[in-house]
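Heads up, the chain below is alone and in the form predicted on its own; it's given as structure tokens.
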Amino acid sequence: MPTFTAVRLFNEDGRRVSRVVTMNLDDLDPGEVVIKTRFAAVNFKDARAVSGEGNVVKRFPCIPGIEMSGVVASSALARFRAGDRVTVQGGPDFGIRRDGAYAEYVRVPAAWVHPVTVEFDEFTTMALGIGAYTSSVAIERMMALGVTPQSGPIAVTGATGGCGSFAVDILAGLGFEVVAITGKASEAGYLRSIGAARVIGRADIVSGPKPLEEQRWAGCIDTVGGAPLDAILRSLKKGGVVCAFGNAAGETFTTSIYPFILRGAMLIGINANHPVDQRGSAWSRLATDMKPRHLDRIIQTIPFAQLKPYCDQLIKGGARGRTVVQFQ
């Protein structure tokens, strides 16, 4: 039976520590497939549940990260074969109650595994990942609601994180105009590089005191939540559609009523923790019209090795764009 190395959470006097430790197959909770993990994707809940920070992981010890792909090992059932290229991503407990990514060997039951697509290779998989895929549904669903390129400009908050990234670049492949909304003024040449027309400052939208601002944005792609999210809300213009799925600025926010029933603003939540059988046209799309042209500039690679430093470095806010991690 092989041993190897992962990343296992522990709660120790209420603290919640990380540690590389040896473990060996039964040493993982019990699933039917067995997985050599290739790459695993780093997502900003990951980094916490890495760091200790939050209330990410429900269960200790515990293996966090909940996007993996690689090679199946071993089966209990013939769908599966040894040498088939699957992955795991958005399992219902997957790195949260049972053991996740961050493991050189993965075991999990059936029916979270799925095979790697035909358009798509195990690290294309990972590099674009949930995150690619929470964008593109964001997207898909402002331009259902009627925003077209000639709505107007669309602001991308949280832009140089992952999720943003990939929003610039998608909406600027399709003809938007896509202004992106950041707190770090020396990232503007990556953002004008993955398709930004402008990029401001967070300190350029925050809102006054009046309930309404000048109409500036035909729609948003929301990445962070809180105050930003109240100061798009303000200045959208009429009919406009912003699509909202983190909170790295705050899970609350305080706004009023008017850009609702004055302006006829929306604001849509978005969930895509899909499985991969489980996702629509948006993850086809994103090898076809909505295809990132710059994954070069957004994705980078790190081993496995270096995981537990990036996670602290990721929650200090010195990070961009989305990190692969790389398996020997």
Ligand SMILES: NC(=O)c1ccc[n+]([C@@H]2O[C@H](COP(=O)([O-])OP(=O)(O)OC[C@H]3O[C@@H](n4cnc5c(N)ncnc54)[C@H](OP(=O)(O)O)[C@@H]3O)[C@@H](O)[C@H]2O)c1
Contents of the next structure:
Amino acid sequence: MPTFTAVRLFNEDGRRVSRVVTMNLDDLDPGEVVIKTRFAAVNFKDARAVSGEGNVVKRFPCIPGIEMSGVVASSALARFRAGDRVTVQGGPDFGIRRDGAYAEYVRVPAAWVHPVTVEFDEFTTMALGIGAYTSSVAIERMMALGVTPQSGPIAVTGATGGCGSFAVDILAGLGFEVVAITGKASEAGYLRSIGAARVIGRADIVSGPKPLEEQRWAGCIDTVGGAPLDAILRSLKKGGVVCAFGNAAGETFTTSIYPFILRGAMLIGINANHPVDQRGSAWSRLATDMKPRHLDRIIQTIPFAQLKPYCDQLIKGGARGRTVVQFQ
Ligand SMILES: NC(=O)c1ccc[n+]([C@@H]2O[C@H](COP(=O)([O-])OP(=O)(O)OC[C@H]3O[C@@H](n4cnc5c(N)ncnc54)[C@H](OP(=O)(O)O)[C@@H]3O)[C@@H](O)[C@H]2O)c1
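Since we've got the form predicted on its own here, give me the form predicted in complex with the named molecule too.
Okay, now the whole complex, with that chain kicking things off.
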């Protein structure tokens, strides 16, 4: 039985500590399908888990990482055969309550495994992954509520992040005027290069105590929550829609009733952790009208050996775009 390398999270006297360890298959949680990992991704919650921050991982020890792609090594069910190219993305427990993606081999229930679609290879599947999927679901929802490119500018908060970058790119491709809101003034050039018409500093949208401000935004894809979400709500145009799914700026926020009762503001929560068999239509759109046009600028690739230091950098807000982890 081969041994392999994994990043595993331990709870040591109440402190969460990740370590690079050597394991074998019997050490992993049970499952019908064993997959040799080729790529994984680093989402905000993955970086928090690896760095021992927050409460992402619920069981110890546990391998973090909520999405991966690779090649089936063995399967107890005929549905999958050795050599099949597959992906595991999200699901309620992967990398949370059961061993996840940051290992050279992954073992999971067959229900969590999805073939890599014909439009994408294993790398592109991870490059897009939960980041592009979540942003496309949020944009689709905003448009279904009546926001069109003619409605006015769309704000994207946390614009340099993985989800934020995809939101900027996809919205611009659909013909929207995108205003990128960021804490990194130095990344204005990057944000324009992926489709932002304008770039505004995070501090510049958080305004005074008035419950309503000048009407600026027809909609917003909010990846950060907290004070920026409150500022966006106060500056929404009549009938504007905010689709919110992130918490980097805070898990709570204060607002007033006035954007809702005087301007008809709509605040929509997005939970993109859909069952695998319900994700097809969003993935089809990511291959067609919502296809990101600047993958080469948004994606960076790091070797598995760099994962831990990279996660520490990401949670300090020091990353840009989306990161794919490459295994041997
Ligand atoms: N609900 C769902 O289904 C779902 C799915 C996927 C992701 N998410 C959530 O969406 C969020 C974004 O995920 P991600 O993977 O794109 O994360 P990410 O790549 O780490 O990006 C987060 C971005 O937020 C901004 N930011 C960081 N710290 C901040 C702070 N203190 N205040 C304000 N902004 C801050 C930064 O962008 P700037 O410097 O440009 O401002 C950063 O690049 C996370 O909260 C994640 O958990 C939710």
